[in-house]
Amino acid sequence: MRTDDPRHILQRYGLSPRRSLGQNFLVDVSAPARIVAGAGVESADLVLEIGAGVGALTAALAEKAGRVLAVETDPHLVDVLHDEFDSQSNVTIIHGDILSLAPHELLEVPVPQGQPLWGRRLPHYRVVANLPYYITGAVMRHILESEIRPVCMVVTVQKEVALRMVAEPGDMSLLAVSVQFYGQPRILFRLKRGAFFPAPAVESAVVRLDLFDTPPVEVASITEFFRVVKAGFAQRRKQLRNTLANALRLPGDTVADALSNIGIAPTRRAETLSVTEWGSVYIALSPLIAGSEGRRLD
């Protein structure tokens, strides 16, 4: 496995980290192998690596995976990656913004016409991402909501974000529900600030998300499900009865009755609900929301 320090590679090519792109390069020599092991990469796997940088993690992935698609948006780093990996047959370098690239097109997998409710999960497709923190959420949504989905996703994120992803009822957030709707997250290990160059202001953690084959709750519309969840967290410190009624423009008593009918106390707060309970709330409120919108259109 290539052991060049990313700092030496940058120096060799006359490059410096670009703050505008949120670049922090992984320089902990043991981290790439730990990430690859945590992702469970095997020879049959196709790995989509997002944010390849100068290839520290790319090299470790290429040792284990059958094929690596390494996406990088910085054209200067793309040149470095081509120099470093063009001779390696199982690595393909892709210059582009992942948010503008469709995973099924990158993987050359046909998908049915129309947006599916729940993208097909491919058992030998894995995603590994060491991303600028400011686009982590957008990239995760892009992957999780795509027409095809990986069997698992391993991302390096801020430690505080990792803790929010794995939160349990009592400390839930919109992020926790959004992640846990698609899969089961767990923190693999943490990384100190010095594991990166330049050192970020916060500590980091590597999170693995094992994606579900089928949704954890039956919903007619994922978009509408998250509309209800977002309404619940609009004023997270207030009681569900009030925050849902205000955000969805429904009578408070009507919302309270609907919640009581499914065994959820109207006085509870959004952070106390599990993903399954949010599914019940969505099902209970959907007819009320449809009726309310119908009345407004009359």
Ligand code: SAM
Contents of the next structure:
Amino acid sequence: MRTDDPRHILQRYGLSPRRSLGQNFLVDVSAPARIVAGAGVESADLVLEIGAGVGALTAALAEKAGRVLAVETDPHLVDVLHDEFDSQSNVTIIHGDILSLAPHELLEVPVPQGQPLWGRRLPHYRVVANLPYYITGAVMRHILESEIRPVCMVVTVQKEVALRMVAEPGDMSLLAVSVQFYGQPRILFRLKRGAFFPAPAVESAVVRLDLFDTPPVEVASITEFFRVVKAGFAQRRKQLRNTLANALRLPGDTVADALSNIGIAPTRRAETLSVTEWGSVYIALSPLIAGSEGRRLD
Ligand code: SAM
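Starting from the form predicted alone shown above, please give the structure in the form predicted in complex with this ligand.
Following is the full complex, with the preceding chain placed first.
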């Protein structure tokens, strides 16, 4: 495996990390192999790497995976990646912003129309990403809401974000519901600030999300489901009865009755509900909000 320190690579090319692109390169020598092992990458696997940088993770992935598609937005780093990896037949470097690249296009898979969203898993692929913190949420949504979903995602994120993703009822947030609707997250390990160059202001953690084959709750519309969840978290310290009634513009008593009918006390707060309970709330409220305009989660 290539062992060049990212700092030396940058120096050789006369480049400096660009803060505006969230460039904190992995310099901890053991971290790339630990991330690849944590992602369960095997020789048959296709891996989509997001934000390849100067290739610290790319090199470790290329050693284990059948094929690596490495996406990087910075044209200077794309040149470096070509120099470093063009001789490796299982690595393809892609220049672009991941948010404007659809996974099915990257993987060159035609998406048949009119098929159910869940279970569209071909080809079997994994996502590995050490993401700029400011686009973590957007990139995760982009992948999780895409036409073809990976079997698992391993992302390096701010430690606090990792803890919010794996939260349990009592401490749930919109982020926790958004992640846990699609899969089972767990923290693999933490990384200290010094594992990166330049060192970020906060500690990081590597999270693995194993995607479900089928949704944990049957919802007719994922968009409408998240509309209800988002309404519930609009005022997270308030009672569900009030926050749902305000955000969905429904009478408080109607919401309270609907919640009571499914065994959820109207006085509970959004942070106490599991994903399954949110499914019940959505099903109970959807006849009341049918016809009103839905919004995507943002
Ligand atoms: N994977 C490398 C590593 O671990 O050393 C680099 C990680 S660095 C935190 C994030 C990388 O994502 C940077 O190289 C940055 O240029 C790239 N990046 C930022 N925004 C991106 C986007 N929208 N699409 C693709 N890559 C992006």
